[in-house]
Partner chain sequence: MLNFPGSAALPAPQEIKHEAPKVKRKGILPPIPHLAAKKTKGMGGLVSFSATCLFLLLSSFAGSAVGSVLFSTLPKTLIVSASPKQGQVLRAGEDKMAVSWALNQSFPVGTDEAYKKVKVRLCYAPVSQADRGWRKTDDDLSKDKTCQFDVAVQAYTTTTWTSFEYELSRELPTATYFVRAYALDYDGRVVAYGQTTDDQKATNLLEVMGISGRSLSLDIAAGCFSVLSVGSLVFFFVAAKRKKTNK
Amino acid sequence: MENPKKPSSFQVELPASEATRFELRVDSEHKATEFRLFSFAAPHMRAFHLSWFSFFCCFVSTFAAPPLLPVIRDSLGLTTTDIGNAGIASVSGAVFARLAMGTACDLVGPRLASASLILLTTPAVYSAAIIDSASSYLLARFFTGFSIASFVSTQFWMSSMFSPPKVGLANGLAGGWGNLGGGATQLIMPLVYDLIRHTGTTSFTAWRVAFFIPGVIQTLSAIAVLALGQDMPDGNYRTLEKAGNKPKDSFHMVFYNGVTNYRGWILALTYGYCFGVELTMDNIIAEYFYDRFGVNLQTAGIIAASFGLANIGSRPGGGWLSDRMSERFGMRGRLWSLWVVQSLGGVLCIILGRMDTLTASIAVMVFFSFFVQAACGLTFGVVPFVSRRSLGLISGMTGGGGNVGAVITQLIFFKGSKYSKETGITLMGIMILCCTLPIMLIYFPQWGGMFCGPKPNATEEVYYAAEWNENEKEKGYHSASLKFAENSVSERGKRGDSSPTVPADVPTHINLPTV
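For the form predicted in complex with its partner chain, could you give the structure of just this one chain?
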C-alpha cells in the first residue's frame, strides 16, 4: 500500500511495464503527458471528448431560446422587459452553481457531479413544450442556465486527467469547444425550426418541438458520461477513496484560503467582462441583427452564430498566447497580454454599437469576438497560479464572476426599453474598459505585476507554502504545493533567476525527488 504522505512526482515518466496499461504516455500519477485530439482512448481522451461535448450541449440548451425569440416573443406575449429579465435569469443561476460545482467535484468526482447537474436540468429544456407565459419562460431559462456550471467540472476533470505540460491545452480546448455551443445554437435552432415548419406545423407549435432536439442530445450526452467516463486515470472516486489513495483536504481551510486571496476576486471581476460579455452577446445578438437590419431569422442566426463559433480557435488561442508571453516575460507577460487583449475587446465593442450598416457590424463583431474570447483563454492562463491549494475554488470564483458580469451587464443595459440595443452595446464596451483596469492591481511577490517588478527575495515556495499553516506543513500536506512551486519558476520569464531555491521549511522526513 502506498504511503499517503509520499509526495507525488508530477513529471517522472513510468517504467514501460506500468505505462502499457494506458494507450497514451502517462506520468507517475497516470495523468496523460500527451494529447491526441482524434483519439477516443480510455480514460484520458475519452474523458476529454465526453466532457467538452456534454458542456457543449449545456450551452446549446441554455442559449436555444434567443435565436427563436422573434417567434417565442409573439407566442408567449413577451415584452422587451420580459425578454431582458429572462436573459438575466439564464445566466444568474450558474453564479452559485459554479461555486458549488467545485465543491461537488471534490466530494463526488467530476463524472457524477457533471452528469447529475446535466440530467437534473434537462427537464427545464423539455418544459418548452408546456410554458405559456412570461414568468414560466423565465423559470425555464433560469433552471436551464444552471447546466453551464459544468464548466467547472470540465476544467477539474481535465486537470485530473492531464499532466501540467498538457493541462493548459486540455482546459482551453474543453472550455472553448464547450462555449462553441453558444454559437452553434444560433445556427442549429433556426434550422431545426425551419425543418419542422416545412412539415406544415404552425409557428407557435414548431418552436416548442424544436427544443426537444437540444434536450434529447443533452440527456444522451450525460448518460454517456455516466456510462463511459471515469473520474481519474485509475478509477472512480469511490474506489480510490476506499483504497486510501486519495487524501481529503479540509473544506473550511480550502474555502478560507481561496476567498482571502484578492487576486481571485480581481480575476472574477475581469472575467465578468470578457466571458460575461460573451454570454450577454449570446443572448442579444440574434435579436439585434433581426430587428436593426431587417434580416430574416436564419440569417440573424448565422450572423449571431459566427460570434460564438469563433471560440473554436480564439479561446485556445488566448491560452496559447498567455503561454508564449510567459516564456519570454513570465507572469508579467501574462498579465500585460490579458489587459491589452481585453481592452482592445472593449474598444471594438464601443465601435460595434456605432456601426450603422450590416456589413460593417458583422466585420466589427467578428474581430470583437476574437478579442473577447481570447481574453477568456488568457484569464485561465493566470488562474492556475493564483492558488495551488484552492485551485478548484478560485476557478469556480472566476467562472462564477463571469456569470455575475453577464447578469449585471444585462440588468443595466439590456433590460427594458431605456437604452436602444446599439447604445447598450457601446456602453457595455466602456464598462469593459473600466472593469479591465483592476488587472493592474494584481501583484505576485515572486514575479511582479504589470507595473512593479518582483520583490528581491520572494520565492514561489514561500508564496505557495503560505497557503498551509504550521500544523499542516509538519504533516507534509503542502508537499504537492512545493512541487508545483518548483515547476512554476518558469513564470519568472527568460530574464528571471532560473535556479530554484531549496525550500528551508520542509520537515526532513519528506524526500523530495531531485529534478
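Now show the form predicted on its own, given that the preceding structure was the form predicted in complex with its partner chain.
All you get below is the one chain by itself.
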C-alpha cells in the first residue's frame, strides 16, 4: 500500500538516472540533503573540504604576526600606535575585497574567485620576511588581510552545494573550521619560530623565515581549489553557461537587487559585532594576556589560541542550532536564536573586561568565544535566504560588515592609549548588545519576523521571482530561483503549510519538479 504521507519540498524525488550521478542524496537543484563530514564525495563534500581548508590557510597567514608581536615589536621598534594601525589595516582591506568577492562569485563562480584571490595575496605573505619599518609592517598586514575575503566564497560555495535544511550546518562548519586558523596560528607561529631559533638562527632572522610556512601552505590551497573544485553540483559556471544551462547574469541587476535588500544591511551590521569582534580579539588577545598578566610568549599564544580554536565546535554549533530551530519554528526560529546567542556574547564580553585574575579571565574568555562565534554561524544560517539572485553580494555585504565592525572597534577602543585594553573589551561588549537589536527589524513576507507572522497568501515563489523582470521571466532565467523557492518552504517551520505554491504568472514552459 502506498504511503499517503506527502514528502516535504526538499525531499523531491529525482529520476534514478539523475540521483545516481551523486553519492549524496540531492534535491531538485541537485543540492545535497545530507551532510557526511568524513566524506570527500564530489562535488558536494569535496567543495566543503576545499573551501574550509583554503579559508583556514588564509586566516593563518592574516594573523601570523600577532603571536610573534612581542618579538617583531622589539625588532622593528614598533609603538603602541604602530601596532594598533597595523591591526586595523589587517582587517580593513578585506571590507571592499569581500564586496568584490561576493559579486565575483555571482558572476564567475566561487572556485575561480576564491583561487584567484588567494594566489594574488600570497606575495604579501612572503613579503613579511623583508619588512624593516613600521610602514612596511602595516602594508604587509594590509595586503595579506585581503585573503580573508575568501570567507565569502566559502559561504557562497556551501549555499550552492547544500539544501536549505543543511545549509546552516555546512556554512557553520566551513566558516568555523576556516576561522580555526586564527587560533591555530597562535600555536603554529611561536612553534615555528622556536624551531628555527634552535637551529642557531638569530631572533631577527627567525621570525622572518617563519612567515614562509603560511605562505607556502596558502599557495598550495589555491592550486587545490583550482584543480579539484567545482562551482555548482552540475558543473562550473563557464561550462554551464556555454551549454545554456545557466544564464549569464548582469552585474547591474545583481548589484541592484543586493544593495536594495535592507535585510542584507542589517545582517552586515550585526555581523560586525560577532565576526568583527572575533577579528578584534585575534589581534589583541595574545598581547593583552602577555602585558596584563605577565605570562610568557608561548603561554600567551596558547591562551589566545583557545579563543580561536573554539571555532571547531562553536560556529558549526551555531549553524546546527539555526537548522534545528528552523525545523520547528522556521525562519522566525533562526532569527530568535541569532538574537539570543549574540546578546549573551555581549554580556560575557562585558564581564571579561571586568575580570582581574588570570584564571577567571581565561574561563570567561572561553565562554565568550563560544557565544560570539556561534552567532557567526547563526548569521549565515539566515544569509542564504535573503536573496537567491544576489546571494554572493549579500554574503559579501555581510562578511564585509564583519570587517567594518572590526575596524571601527579597533579605532575606537584599541588604538593608542585612550582606553586600557580591559576597558576597551568592556565597551566592546556594550556595542555588541546595541548592534544586535536591529535583528528585530528583519521580516520576510512569506515567513515573518521575530515578532510578526507571515503576510496572508505570501509565497516563497513570489519573493524570489521578484528579483527578475518580466523579460527575464519570459526567457526562463528565473527557473533556478523558483526551484530554490520550492526547496525553501521548510522555512515555514512545522506549524506552516509545507506545500509549495506557484504563482499564476510562472511561464508554462518552466517545468518544476512535483511533490
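Numbering follows the first chain given and starts at 1. Model, not experiment: these values are computed from the prediction. What we label the rigid core is the largest C-alpha set whose atoms superpose within 1.5 Å from one form to the other.
Participant: Examine W157 after superposing the rigid core and state whether its CA is displaced by 2 Å or more between these two forms.
Facilitator: Superposed on the core, W157 moves its C-alpha 2 Å or more between these two forms.
Participant: Tell me whether L50 is among the residues that move between these two forms (Cα shift of 2 angstroms or more, core superposed).
Facilitator: Shift of 2 Å or more: yes.
Participant: Could you check whether the CA atom of A86 moves 2 Å or more between these two forms, using the rigid core for the fit?
Facilitator: No: A86 shifts by under 2 Å between these two forms.
Participant: Let me know the CA shift of G229 between these two forms in Å, rounded to one decimal, core fitted.
Facilitator: Superposing on the rigid core gives a C-alpha shift of 4.0 Å for G229.
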